[in-house]
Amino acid sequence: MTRIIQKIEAGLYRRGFVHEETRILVRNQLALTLVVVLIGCIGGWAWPRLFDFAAGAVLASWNFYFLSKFVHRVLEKQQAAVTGMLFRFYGRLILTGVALYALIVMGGSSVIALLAGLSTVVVTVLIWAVTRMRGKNIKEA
């Protein structure tokens, strides 16, 4: 596991996420992402729910992984591309829209499992917050 996470990192940083906080959360989100997916794979022949909460956590990987690269850039040129940004916010927007749709509509996808998947962005972010505020302490004691 240690070597698929550099792996991801590795890439991370070929594609631009140059700062050490947005790259580790990235690779947090996509590797949490991973697990679940194989988890979702093995099990959800048995419980098709999972197959629902991987699909979630994909669409809210992507739309993490895009946003993030998009502040970073930004963050980076110091430039306000707010045309840009709202562009690409509502191009994700409307693409996640119309995944969800496709999804609960047509698939027959369980809402409560894809709100489940949606939601690892912020136990990535949680999970993040806490090691970082307990390595504060640390260093404070």
Contents of the next structure:
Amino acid sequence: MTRIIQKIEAGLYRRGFVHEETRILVRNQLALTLVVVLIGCIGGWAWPRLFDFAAGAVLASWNFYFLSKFVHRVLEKQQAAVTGMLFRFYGRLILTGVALYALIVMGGSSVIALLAGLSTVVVTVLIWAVTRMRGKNIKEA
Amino acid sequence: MRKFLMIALNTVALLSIASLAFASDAAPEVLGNIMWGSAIGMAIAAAGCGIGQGLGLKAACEGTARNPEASGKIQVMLILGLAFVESLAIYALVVNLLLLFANPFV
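Show the same protein again, this time as the form predicted together with the partner chain rather than the form predicted alone.
The next block holds the full complex; its first chain is the one shown before.
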């Protein structure tokens, strides 16, 4: 698992995630999604809600990845930030809407499982905050 | 202005509930109200989130311009804020999709 996380981090660095904290956040989100997808692929055949949970997590990660990438770029270059942000926001929202429509209406996915998957970003942020607080305590002591 | 807004919102709420209460099954008025509700709900959610994200980004750019050394901290906080704002929009989207296509009450 450590090797996979390191590989993800190296890949993110190559793709322009130069800032360490942002890279860690995106890495954690991607690693969490990987775990959720694995669980979904293994247990989804017996309990289809796990598939929906994994689909929600993939959607959340996709949104988070492109959001972080855009913010990273904008704060480095600061070109057409607000306009670009609005266009990208609506673009992502439309694509997410299409995916959610397909999952809920066509696929008959469980909405609760989907929402749980979409909330993985909150879990990532919580993990990040807890590890940061721990780090601070250690430094202060 | 506030009084007028409250009266208008109350009227809309009462009208929506009344048609729902009188409908034995999916009457056209109920479906029409659901469509209006989800369209207006999504419009408010998307517009609010879009404006919020734009303002957050503007403030972050200004902060970075004033203090370039703090750009790392600003960036992390901005990404977290934007991710939460975007999650809100996606939740609103899910609720509206449910109202339109998978409504358990119709």
